Every structure is written in C-alpha cells, then in structure tokens.
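Take a look at this one chain, the form predicted alone, written out in structure tokens.
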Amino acid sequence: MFKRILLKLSGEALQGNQGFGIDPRVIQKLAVEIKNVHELGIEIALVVGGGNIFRGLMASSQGMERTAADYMGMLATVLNSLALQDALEKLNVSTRIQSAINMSELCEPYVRRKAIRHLEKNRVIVLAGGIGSPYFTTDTTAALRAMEVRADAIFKATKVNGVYDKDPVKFSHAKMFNKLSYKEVLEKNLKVMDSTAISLCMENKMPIYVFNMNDPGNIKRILNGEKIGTVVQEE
C-alpha cells in the first residue's frame, strides 16, 4: 500500500521536556523509529518545524515584522534538520538535507527531481527551510512537498493519539476521531494542519495519518494496516 511517505514532525517534538531547543534523547529515539521504518523498504521524506527554536508567528504577534520573523523560523528548521541528519547517519541511514533557502555549505538546494532520485536510491531526505517564502507554515510545506515527491501519504506525528474535537490535554472528555474527511476538518476547524495544507491535500487526494509519536512502532503499525490514530482522506 505504501512505498513512499512524508513524515511531518513538529519542532516542539524535538525539545522533549526541556521546553526549548533540541533534546538529544528525543532525536535519538526518533532516528531509531525512522530507521526501523526505512528498513522495511519504505522511502521517507521528512519535514520538521522550527517551533522549538523560534516561532515566527508568535514573534510577529509581539511586534516583529512578519517576513523577518518567518525567515528566522525557516532557519530554525535547518538547525533541526541538521540534528536529525546527524542522528540518522550515526545509525548508518544515508540522509540528505535539501533546503528551500540556499546555503550550500550545509545542505543541498531543494530540487524536486533530485529529491525523488535520492528517495529512489534509498536515502532519507530532510526537506528544510519551509517553501522558501514567508507566510507559509511547515504544514503547508509538508503538503506541497508530499505532492511534489509523489508520496503515498503524509504521516503527521503529534503528542496525542490522533485528532480530537477539543484539546485532550485540557478536556478529559475530548472525543477522538478515527476517520475524517477534509471538509470536516475545515468545517469544524480541527487542528490537524493549517487550512492551506488541508485544502492542498483535498485537491490532490493526499491522505493524512495523525498518530502519537511517543508510542514506539506506531508508524510501522499504520503501514501494516492497523487502525492507529486518525486518518484524514476523501469521504
């Protein structure tokens, strides 16, 4: 069913319990999880956020010029990508970073055909720098890149078990959805991905699997057909 997936990680996922920055233990755990999936023969593209280092939207709301704030957020994704690459290559997983912002000393520029070639050569690719323009989130980046590299699905890792009707951390009676359509996500304003990303996935029929990244083996379980988390797809 799945040959190639795009895994979306939030920047906050990398900070662990420290509240900021990168927790090496979390990075190591993620790298092992990715390696285990990669060894199944699944081609993996990664998009990681930068919120553990800098949140552009938050800085903008506090008075910083939005474009500058967003560019700083994009640079934060490059830092996270370098950390992920280091952890993966220590596990002997061949990894390439491609950035939408040119910084040749650190990573390759993003070129769609080259990204696909890396995947075909059994390399994990980390797609950094957002889409290279302000006003777009890493959720939108994940949706766009999934389409460009012809992924079979987006796997969105979260800290909770799936998509809920309200914040399950604040409300113990929050209800989890097993399955949703794109229209339901938009109409109910559910916090799966931002509306631009959801609309892009809807137009291109790209399924989104939302699962708890803190449960080891969840990606494998979804790949094997188990009903884990929430799936967002056509009605």
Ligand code: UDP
The other form holds:
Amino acid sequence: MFKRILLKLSGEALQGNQGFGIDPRVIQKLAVEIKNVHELGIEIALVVGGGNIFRGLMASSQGMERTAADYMGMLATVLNSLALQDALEKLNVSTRIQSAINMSELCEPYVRRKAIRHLEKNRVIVLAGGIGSPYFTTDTTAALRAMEVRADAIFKATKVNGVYDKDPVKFSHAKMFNKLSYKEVLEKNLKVMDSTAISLCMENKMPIYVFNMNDPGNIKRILNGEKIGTVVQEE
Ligand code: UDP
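Now that you have shown the form predicted alone, what about the form predicted in complex with ligand UDP?
What follows is the whole complex; the chain from before opens it.
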C-alpha cells in the first residue's frame, strides 16, 4: 500500500534528554529505525526541524527581526540534516541532502525531479532548509514536499503516542484520538501540525500518521496496517 513516505522529525527528536542540540546516541537510534524501514523497500524522504537549535518565532519575540531569525532557524535544519546524513551513511544507507537554500559545498539544491530520481534509485533524501522562506515551518515544508514528491503519506514522529485532546504530559486523563479529519484538527485547534500544513494536506488529501518515535518499530507497524497512533485523513 505504501511505496514512498515522507518522514517528519522535529528538531527536538534529536536532542534526547540533554534539552538542546544533537545527541549522537539518539540520532544513531533514529538512523537504525530509518534504515529498517528503508530495507523493506520503502522510499523515504526526510524533513527535519530545527527547534533543538533555533526557533525563529522565539527569537523574534525577544526582539530579533523575524526574517533574520527565521533564516537562522532554516540553517539549524541544515545542521540537523547533516547529522542525520552522517548517521545514516555510517549504517551504509545511501543518502542525499537537498536544501531549499543553496549551499553547494554541503549539499545539492532542492530540485524536485532530482529528488524523485534519488528516491527511485533507493537513496534516502533529506530535505533541508525548510521551504527556503521565512514565516513558514518545517511542518509546512513536510506537507509541501510530500505533495511534490508524491509521497503516499506523511509520517509525523512525536514523543507521545498520537494526537490528544489535551497535552498528555500535563493531563493524565488526556484522550488520544485514533482517527481525525483535517477539519476536526483545524476546528479543535489540535497540535498535530500548524494550520498551513494541515490545510495543504486537506486540499491534497495527504494522510498524516502521527506516532511515537521512541517505540522502535512503529513505522513498520503502521506500514503493516496496525492501528498505531493517530491518523489524520479525509472523513
Ligand atoms: N523556518 C522557516 N521557514 C521554513 C522552515 C523553517 O523560517 O520553511 C524556520 C522557523 O524560524 C522555525 C525554524 O526554522 O522556527 C525551525 O523549524 P521548526 O520550528 O519547524 O522546527 P521543529 O519544531 O520541527 O523542530
């Protein structure tokens, strides 16, 4: 059923318990997980956030000019992409980074047709630099790129099991949804992805699987049809 997926990792997924930056042990674990899925013959496009290093919105609320802060955020995603590439290549997974901001010494520019070609050649692609414009997020990047490379679904990794009616870390009685429509996510203002990303997915009927990345094997389980986490799709 799934041939090509877009996996969205938040920057925070890379920081482990240290609360900032990149934890090499965590990234190594993530790479093993990605390799295991890739070995099933699934084509993988990765989008990683930058929140473990820099968030534009936060810096701008402290007085920095928003666009400059956002470009710093986009650069943070390039740092994370390089770390992920390194971890994957150590496991002999062939990868290419494509960035929306040109950095020819480090990686290729994002070119949609080349990205698709890499996927067809069984390379994991890491799509860095967000969409290359300020005022956007890497969730929106994930949605846009998933459409562009014609992924079958977005796999959104989180630290909790799925989407809840309230923050499950703060409220022990928080209820997890197994299934949601895009409209419900927008109307209830649920924290899945930002509304720009959700709207894009809604217009293009792109399913979003939200799952816990801390349980090894979860992506595989979803691919096998197990009901893990929350799926956001058409009603
Ligand atoms: N960013 C941006 N345009 C994009 C993608 C990201 O300006 O297309 C900036 C924005 O400042 C954001 C930061 O990069 O705060 C890091 O991305 P994000 O917050 O989405 O990372 P995550 O929450 O997934 O770690």
